[in-house]
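Coming up is one lone chain in structure tokens, specifically the form predicted on its own.
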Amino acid sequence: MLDTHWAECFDLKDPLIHTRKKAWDRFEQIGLPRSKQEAFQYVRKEFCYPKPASQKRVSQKSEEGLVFVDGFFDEASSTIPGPLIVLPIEKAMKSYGLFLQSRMQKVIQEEMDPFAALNGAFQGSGAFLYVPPKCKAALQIVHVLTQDGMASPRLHIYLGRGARLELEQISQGKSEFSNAFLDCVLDQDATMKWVDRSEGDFVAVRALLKKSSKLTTVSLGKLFRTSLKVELAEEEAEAELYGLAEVGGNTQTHFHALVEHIAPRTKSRQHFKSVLKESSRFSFEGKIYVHSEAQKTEAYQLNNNMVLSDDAAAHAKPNLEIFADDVKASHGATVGGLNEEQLFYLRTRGLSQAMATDWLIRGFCQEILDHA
């Protein structure tokens, strides 16, 4: 099926048709997630791959962000605030081509996961930004789903040094596929905080930091499946990554994350936290992977989960491989129900059963909205 698609969608006037060859060749490498993957073991799902979805424009207006109609950029429905540079991937490789396709390659080369490499072979329409030195700004990307169809939105950002950019990533309906893609690239003294409370299928993040920068992720939507990897490249680089999933009836969220450290003290902190109900599963695989150069690291790492369900089932694989040997690293996870004691303790203080629950709950869930 994805083969007749690929087929269909072969175009050699396309002028990004090399790039989506180099990630179809990369997809089928890598072949589609199979159970006795790692990264996809407590995956229970049998995928659907529909047909791309088609471009479409709305007639919405967004309030200072960018607007993906079925995974293509939409330029007029956008607002981009000065001095902020906002275009389409196929013009921006006129203007920062170097970097572009030397990002992108890279990007692709390393990939190791099968849907990232699927959205750079079906990308609709993708985007570049770029923040220029010492500029704050706060936008938000939206995702409007209109039809029926594979949709792969695409995002490249430069941060330059010393700028600031705060992220709030939505969407508006559905689609049979969603697969997000978003690729940073944060200069000297740069810090960007990208907060997620989309719904769909799979986003993925990709994010390369350079000196005394600083990335913040916040998962919060509803997806199925969150793919992390973030590098800090360069040295006191720092990257904090958390994730909130609260899941019911029968529904799945895994994440999937990736902190690689390669340059002398970095930092790094993971923490993510799960809500079960009824017969939902989760997933959590993180690693912190310390290069040998990587001396006096910080990194840490943590999954808590609150099952409140006998047939919901919570799954974590917090890992690290350290090949410094001047580090401070830890990781942990936690499995286990509602605390009788502080339930027991809130009822005679004359609160119902639902309501003593609902409290305990959200106390449990503000560590991370906390970081939103």
Given for the second form:
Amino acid sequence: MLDTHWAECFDLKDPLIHTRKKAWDRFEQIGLPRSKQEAFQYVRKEFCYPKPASQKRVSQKSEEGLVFVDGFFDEASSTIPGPLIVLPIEKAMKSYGLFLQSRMQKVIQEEMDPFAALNGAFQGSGAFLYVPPKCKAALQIVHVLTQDGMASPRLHIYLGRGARLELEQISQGKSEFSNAFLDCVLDQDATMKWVDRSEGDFVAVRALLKKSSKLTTVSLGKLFRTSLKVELAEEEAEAELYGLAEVGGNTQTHFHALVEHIAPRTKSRQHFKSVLKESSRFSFEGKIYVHSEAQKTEAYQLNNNMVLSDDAAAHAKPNLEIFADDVKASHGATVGGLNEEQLFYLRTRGLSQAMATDWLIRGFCQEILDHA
Amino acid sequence: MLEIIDLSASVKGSPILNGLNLIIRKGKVHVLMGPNGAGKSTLANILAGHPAYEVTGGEVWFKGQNLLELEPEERACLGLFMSFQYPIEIPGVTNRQFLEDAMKALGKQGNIEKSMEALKIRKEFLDRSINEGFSGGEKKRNEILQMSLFQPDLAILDETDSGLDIDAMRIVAEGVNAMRTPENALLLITHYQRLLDYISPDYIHVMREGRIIQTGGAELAAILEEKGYA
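For the form predicted together with its partner chain instead of the form predicted on its own, what are the coordinates?
Up next: the whole complex, starting with the chain shown before.
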């Protein structure tokens, strides 16, 4: 079915056709998830792939930020405070082509995730956001979904030296298949925080961090699968990845995280939690990869799961691969129900079982919510 | 106020209480003493309704109601309070939310800040998670704070004095004494006589192997202190 979509959307006049073609080739090399494939071991693998959505105009006025409609960057609806610059990718190719072209090529070539590659092939017209050195901004990314077609929004970001950016991603409406992609490069001393509160299917974040820059991601959305990959490419770069999934019914939520420590004295922290009710499913697969040059790395990874139903299941798969010898690293995972002693304590203070349960769940989630 | 008749209980199949009888009277301070493993904390937990303990026989009546039929929160609403020997930490829920909601659930009103001042608890504790990062003494004072706000008819203090230095014990004792009225009662579980220098008891009960083996007045504490439980 995807082959047909690809054949239909192939258009040599499309300014992005070369990028699309490379991404499609990469997607074909990776292939759709197979059973026993490690990164998708616990993830449902059957999806229906609707035709790529077509571009539509809606008049949507947002707070300061970027608006995507069905995966297409909507320049007219977006409000970007100066001196920040946001451009549709094909326009950005003219002014920032040197950076953008090589970055997009590298991201596509190194991609291991089929859905992130698929975004490259079927992307709506994406956007490029440039935050000049030392600038500070807080923006929203709004995904407006108006049709069932496949929505593939794509955003590339470059943060100049010492720039600070806070991004909150939200969504409105629904599509049959949404597959968002965010790429960011942080120059020296830049900091970026990305809080995801969107709903949909797939989200991929790719990040490259230069010297002493810091990225924090907080995944709080209702998504099927979030794939995060962070390269700590220069000294003292730091990444914190947090995620929380509260799921019930037949819903599944999956997190896949890879942090690569490439340079010395880099730091990372991953903390993901889930609260599972009814027949929901959750998995966390996280890897810390410490290259041999990355001495004095500090890397921590933790996954805590609260499973509140016999029919729910959590799968935790923390991984460490360390090739340097002077490293502080830890990983761990817990799976459990409500703490009976805590529940009893609250009940002896007059709170009903339902209320005490609710409080314990809220308390469990708070640790992650505090990072947003 | 509270009548325990021939109470037997076990945890994970092993019996801990063996036909215990005890009557607690309105306006009185009862002290429960006894060696480690006698079943003192088990008794406190059973009265509060801990689900891990299985009552295998006997009856408990509190203010005319069959206590054993009630859920822990119903017991609390009826006026029973237990100060935990090891107060539980609950991350992510602030003390302020907790105290306000518990008072609402129990239908009580009171000035939290004022009660905190009396117990020399610092204000910032209100915005911290329940008991998280509190020292042993701070946790115990937090229990007494709850007791003074909830104004129970019967308060069971399970080794509230253990782990307290002299100053903290004096503050706790003052808090306990301040809430005493002719209408309420207190059951103190303790190992040491020193708490009784600050809170004067009306009755002392000695517990051993899951039952009360001796009951007497305040003078019994001094005898026990000298001769032990043998």
